[in-house]
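Next comes just one chain, in structure tokens: the form predicted alone.
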Amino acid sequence: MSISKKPYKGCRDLFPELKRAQDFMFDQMKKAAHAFGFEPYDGPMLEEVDLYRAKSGQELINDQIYSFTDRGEREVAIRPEMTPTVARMVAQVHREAPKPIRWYSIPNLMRYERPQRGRLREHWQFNVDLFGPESIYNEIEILQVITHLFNSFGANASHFEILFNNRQFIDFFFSKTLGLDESKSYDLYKLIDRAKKLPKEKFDEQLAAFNLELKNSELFNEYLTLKSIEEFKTFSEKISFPKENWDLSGFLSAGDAAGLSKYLVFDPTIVRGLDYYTGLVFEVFDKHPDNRRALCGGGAYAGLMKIFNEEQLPGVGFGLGDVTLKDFLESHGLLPDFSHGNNVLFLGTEDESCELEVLNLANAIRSRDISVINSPSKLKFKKLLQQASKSGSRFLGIIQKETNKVKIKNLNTNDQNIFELSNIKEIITELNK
């Protein structure tokens, strides 16, 4: 039987060109997190299924996780998301750790999903979480990290928007206004979460199964048509939503002060599918007509620590996948060209028996933290130039045996200079231009 050269369905082989692009995105993620004082963490690839069963929701458990029973008869899963893991880790240290706790990670995750544009079974995800105390300013800071990251790629409010809602409001609307019990509220959450993906006829058919009274049905449809923050405020007053449950005005004022107003858009269909969200929920949406989709999402959660019998410690965070981010950057022409490498110097010689000089000079330059690719044997100038260009090197160095010198050519400007092999300082200065 012949073994396939293709990766497992929904996974990728990251050849150097693709890995360069991914590393670039990872570097920008790390810089954005560090700009706000977040610290890196990581956790195990395997977790007990009970961790996800307790908080992530039945859809993930039933349809999306890769789970198996290990040799010790433990039911485990390859991590499909990171929030339960970070909650488990924070539960171990939160009593001693200074608050708020600011952590980030870029873990490799697996979900059994139908591969499509922007969604694979394996991906890496930028996770940023901030724990306690509960505050709209923590929510604002998380949104600032997102905009800071997207801005670092050159994106602005013409490229993306942040659609937001609040589970406190939706819980009140479902239970107090519509009179739904917990089970029906849960099912209606799931339906709204799929609202933009379902044809209207299919959505109306599934909504009819809830048998809402005529008045409540009209209210629900009115809610779904809300298109602005002002309309939402009016609707909130209409159903007597307690302002103390969600300080919307305070949230918007803080958002305005933080420069977020141009990004924030209220959307009644943003509820987030995971069960642990308890407050603000949001999704970042691409405005490009060819890629109109959610790029990342997150929200506030207050009860994650309860599954570990710990005191309540509110948190807020988000997750951004590398697949959707790359699609976004490519759609808007914001991803640099990574078809070539980023080496500094390609070093070789046209002379016989000059390999040791090549090795010695290459090592001397590398000791100054400059990358060097050296040719293992003599080559003609044309071949050296060809290999230097293909490697993505910025300079080509050719050692001349009889003169004991090196000619260094800038492949971007075609300028060239000749240096004594012993004059490392001048060579380094040239390479640092």
Ligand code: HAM
Contents of the next structure:
Amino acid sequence: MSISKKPYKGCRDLFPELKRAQDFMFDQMKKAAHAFGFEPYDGPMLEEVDLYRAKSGQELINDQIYSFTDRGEREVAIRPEMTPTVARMVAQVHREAPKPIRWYSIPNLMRYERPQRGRLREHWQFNVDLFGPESIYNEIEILQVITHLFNSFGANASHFEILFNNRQFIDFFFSKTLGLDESKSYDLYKLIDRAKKLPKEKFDEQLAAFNLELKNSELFNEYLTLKSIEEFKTFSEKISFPKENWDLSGFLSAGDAAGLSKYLVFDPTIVRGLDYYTGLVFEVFDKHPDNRRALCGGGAYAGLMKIFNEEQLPGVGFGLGDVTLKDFLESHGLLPDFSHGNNVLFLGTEDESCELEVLNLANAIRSRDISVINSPSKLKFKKLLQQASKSGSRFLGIIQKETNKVKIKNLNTNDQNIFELSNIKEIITELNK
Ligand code: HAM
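Moving on from the form predicted alone, please list the structure of the form predicted together with histidyl-adenosine monophosphate (HAM).
Full assembly next; the chain just shown is listed first.
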């Protein structure tokens, strides 16, 4: 039997070129989180299934989770998302911790999905969450981390938008206006969540199964056509939605002051598939016509601490996938070229018996924090140049045995200079140019 060389379905082998691009995205993510004072955390890869059963929702539990029974008869799952883990960790320490708690992580997650563009079985997800007394300023800060990150890649409001809605509003609309019980409300949530993916006839067919009265069915369809914050405001007045349930004006003014207005768009179909959200819900959408998809999703969740019998500590946060982010950056030409490595000096020689000089100089340069790939056996100049360029090195150094010198060629400008082997100071200055 021969074993396949391919990775498991929906997973990637991260060869160096892909890993370089991923590391670049991770670095930008870390910088964005640190710019707002978020601290890194991590958790275990396996969790008990009950953790997700409590609040993550049926789709995750029934269709997406990788679970098994361990040797101790515990039902465990590979983490399909990070929010239950971070809530579990915060529940252990929040009494002593100064608030708000600002944490971030970049875990890899597994979901049993049908692999397609933007959707795999394994992905890495940048999670940024803030725990503290409920406040629109926390929501705004979380959205700012997102725009800060996207801006750091050179993306602006012509590239992406933040579609938002609020679960308080939808809960009110479904239960008080449409008169749906909890289970019907839940099903209607799920239908709206699928609205963008379902063909119109399929959507209407599934909506018909709710047997809404004609008046309510018209109201529901009117809701789905709301296109702007102004239209939303008029609609919410029409159904007498209590303003105190969602301080939309406060949210928009704070968003304006924080420079978010150009990104924020009200979207009635944003409800989010996960059950724990209780307030603001949002998705970052790519505006590129070939890549109209959610890049990132999140929202406010007030009740997750209750599953650990802890007092309320509201959270708000988001998850941004590496697969969707990379597709986004590529679609807009914002991903730098990672086809080559990022080494400083490729050091070799064309001379016989020069190995020790190569090892010696490489060692001295590395101790000054400059990366060196060494090639101690003698090679022809053409071969050295070829290998140096392939390795992505910025300089090629060639040691000349007879003169005890090294010729350093800048591979970007083709300038070259010769240095005494003992003159480390000048060699370092050259390599730092
Ligand atoms: P989510 O919407 O399930 O939310 O995932 C967030 C993002 O992760 C998606 O918008 C997408 O970029 C990426 N993603 C999810 N599943 C896949 C997949 N199968 N393949 C590739 N990318 C994927 C959550 O997971 C929430 N826990 C986020 C959150 C954090 N909410 C509050 N804090």
